[in-house]
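First, one chain by itself: the form predicted alone, in structure tokens.
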Amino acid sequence: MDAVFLSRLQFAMTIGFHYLFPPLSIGLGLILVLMEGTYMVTKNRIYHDMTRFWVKIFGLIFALGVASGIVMEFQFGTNWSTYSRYVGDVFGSALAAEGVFAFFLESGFLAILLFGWNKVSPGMHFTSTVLVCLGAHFSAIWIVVANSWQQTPAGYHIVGVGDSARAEIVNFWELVFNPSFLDRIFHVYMGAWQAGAFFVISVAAWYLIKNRHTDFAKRSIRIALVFAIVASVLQAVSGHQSADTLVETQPAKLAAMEGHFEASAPADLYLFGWVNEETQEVTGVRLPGMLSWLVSGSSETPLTGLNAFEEGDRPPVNIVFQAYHLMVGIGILLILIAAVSGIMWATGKLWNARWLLWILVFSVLLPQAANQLGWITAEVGRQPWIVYNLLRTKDAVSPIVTVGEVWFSILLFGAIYSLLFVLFIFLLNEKIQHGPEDAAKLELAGKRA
């Protein structure tokens, strides 16, 4: 293993761990707005209790997200200095915008959200909830802008030559609205909304199984389930649109996602399979011409295959193929779970269907798995480029980083992140086991204090 591979492995490990938390904070943040907004309209105390409980969970998730996210930015300087020099003006502007317009907004009002219940008016507290939610969503925008520019660069020019070459912004809005940005931010949002919704559903379903906080749990599920159904359906729509965009912007990635090798021929759609990259054969269940039909409306439309590219310009096929199909399979499963749960809720059978409640308890894992697989598909599918058609990954690593140094940091990060994850699960379990508190009692205690 060389330093390039290990640096990629290290970054994949750190971003994979970090990306457990932002989707939850984005999705849960919007659900908090719905819960507290319902309380503001109905004045029903149960929605006040619900908001206070989920705010505590949100604070824990936010803290872990910040702690794990800082590490990634340091890696740009330690492991990817050539990349940082080449795209610093572009990538740095998006990260700076994320800090100024998103993180400061989110973190600035977080204190009021967490501790302002008896110190500010209900209207001010609700405003803080809305602004924290917006901050989480704005944060995703600028991170996706930066990553989408790597996928489909726009609004730049290259100055200098050789080792001094670097990208400079010539049109900021072209950079922001690069060809893949809108599809990708919508896809990220839907994944985050699913993560937040199924997280709330999972905890509430567990309360129902244990016959605890039943009114709280039922109302939590009602809000989150509607949210989950909408997000799951829209996620399928956004996924289809993203694939359509790949036809023009990254045809090699699309070809790898379906194991399409012929340089120009109608493309099949595989339900599942295994790719033999040496023989260029896919063993699995396929729908002939279906990929061509999905992107063009005709099963006879030829699509660009992997053989249209030099061997050194092709992504690793089987890992992209498997990650993509697992992601799609999970997406379909989430739609089914949400639809069945919605039908059972509408008929009044959900609360007593223990088999379905147990499925809902474990459904919290599915959006997280799909989000991770989606990033694997996007990032591995871009290879061998770190900036598509501009800078190769092997040329972007820091030239003086050694294999031993990267191994040491991987082991160190692995140990620290393992401890952080254990601590997160412990604290999360403590809060869930404790359950919601009655807001009226809390306010009385606050007045006495």
Second form
Amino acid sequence: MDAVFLSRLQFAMTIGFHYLFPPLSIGLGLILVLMEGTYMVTKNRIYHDMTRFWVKIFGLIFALGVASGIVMEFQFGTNWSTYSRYVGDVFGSALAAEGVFAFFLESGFLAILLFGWNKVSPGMHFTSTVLVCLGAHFSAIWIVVANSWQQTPAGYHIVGVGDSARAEIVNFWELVFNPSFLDRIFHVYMGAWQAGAFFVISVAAWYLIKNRHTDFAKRSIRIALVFAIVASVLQAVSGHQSADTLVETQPAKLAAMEGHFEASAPADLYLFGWVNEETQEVTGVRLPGMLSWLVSGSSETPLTGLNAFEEGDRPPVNIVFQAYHLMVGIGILLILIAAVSGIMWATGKLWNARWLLWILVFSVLLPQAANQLGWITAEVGRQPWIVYNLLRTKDAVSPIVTVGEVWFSILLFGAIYSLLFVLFIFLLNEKIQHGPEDAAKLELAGKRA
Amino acid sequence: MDLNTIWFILIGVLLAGYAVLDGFDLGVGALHLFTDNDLDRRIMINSIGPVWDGNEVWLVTGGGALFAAFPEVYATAFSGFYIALMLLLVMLIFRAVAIEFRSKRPDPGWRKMWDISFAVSSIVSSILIGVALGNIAMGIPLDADYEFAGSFLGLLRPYPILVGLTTVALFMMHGNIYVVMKTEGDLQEKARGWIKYTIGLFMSLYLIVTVWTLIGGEDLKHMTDTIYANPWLFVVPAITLLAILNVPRELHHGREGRAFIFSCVSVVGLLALFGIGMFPNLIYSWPNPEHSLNIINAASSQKTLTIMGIIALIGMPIVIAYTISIYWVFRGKVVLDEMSY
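Coords for the form predicted together with its partner chain, given the form predicted alone:
Shown next: the complete complex, the earlier chain at its head.
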């Protein structure tokens, strides 16, 4: 295995692990705002307790997000130094902006969110919650700006030739609002909201099954379920929008997502299937012309297929196809779960429908899986380019970093992340088992002390 | 002043912000095992509890700003120091989770494991940061493409290691003063007792580094050229030294807050000295100084430096304002409550 492959593997592993946490911070952050906001309006003590419980969990998630996030920022330089030299002028700005506009805000006000309960007024505490939530959302903006620029570069020009060529900014706002940015940030947000909403629903559903903290659990579900329904439906809209943009911006990726090989022909949509890249055949259930219809309104419209690209310019097809179809499948499943739960809630049957509560307990895994699969689709679908049509992944690694060194870091991070993952689940489980504190009891204890 | 120089200074400001802020919490970590009971250790951790991860953002933002303003430096240093950086990342990860995980279970074995993890990761992170700075000052071999042409073991030379140890000692002193400021009673007395050792250790190492830098070999000469050429700059080491010497006096008079401010001044002074020595280079190349990365050949375009300048101009005053407010909210002695670590 060469250093390029290993560096890709390392990046995939470290970003895959990291990306378990930011969507939860974003989604849960918004739910905290809703819960504490409800408390501010109703002054009902239970919402205060709910916020406190979820804030503690938020703290744990945030710590893991920070710890695994620093790795990401350093890794461009350590493993992808040629890439860094080539795009630093453009890409670095987005990362720096993320630090200035998002990370300081998020981590600064997190202090008040976690430890400031008795030090600031309720209004100030709520403001801090809002700012932490905003910070989490801002950080996604800048990281998606950076990644979208890799997918659909804009607002730059190439200066220099050969080894000294690099991209430089021509127009900052064109760079930020590059053609795929808005679709993708929306898609990322909805995925994060789903992750947060189903996380809260899952824990609360488990309490209901165990008949513990039932009032707390029902109120948590009510807030999170509304949120889950909205996010799941909007996610479908957003996914469709993203695919539409791909026709223009990244036709090779779109073609790989549906295994569409013919250079120019109406494209089918597969419900599921398996791609044989050698024979260029897809075995599965297809809706003829459906992809063309979805993106153009006519099933006859020819779409650019993989054969329109040189062999060396095509992404791996089956991985992209499978990741994409699984993601879409999960997306549809989440809409179904959210809709059924909503109907059961409206008809007053949700709290006693144990079969559905069990489904909700496990539903937490689905948005997480879909988020990972979505990024696999996006990143593998961009190959063989690291910056689409500008720089190839194989040309982007650090020339001086050896295979042995990358092995060293892969094994190191592999071991540490496995350990952290186990500890995270263990501690999360302990917090959930322990459950929310009863405010009345706490106050009594406080008075006695 | 041209944009390249401004960005050299701004990167320095971000690093100084990091050294002053994360410096004290790394120092608290390095001192962590000096107390042996759980309550003292909890108070020490909670003294940095609300602020440590905001402090670390200065490093993250400094890294991002370096990437944006001087991508060549970011690429060369990060790929060149590959193994060292991976170790630093591991240490920062362990530090973060040690702070978060320690309090989650009462079991003494569990706590001891995270106590050791917290202390070791704080010490090793500080050493690695210092060793990296020492290497950048002493010069590392760069080829004509500005790629690092040495090895990991080649970075472990006496001078950079000495700078690494000095960095730990500096942060321990800085953290020690912070602990005195944030605690009361027995623990504060204990922490006061450490002060003469932490200041003594730092001063001794600082003296050795200074002498070595002054009389050291050809590769270190560039670090003192600027200051010899502009003697008024000697005011910087003078202020630094006076600030450090003033710390025991302030503590003696019970003015802990002022002692801490003087400690901050000394940290900033040391980084300023480093910056003055390095300017206009960002990575000094030795034995081929002509391959050094400086504020011109390592920089992004003027357009990007301008845009970044606007971002900094809008963003940083707001950041500094709310950071000060947040420190103000958590002023005074540490009080543990049920949300504490």
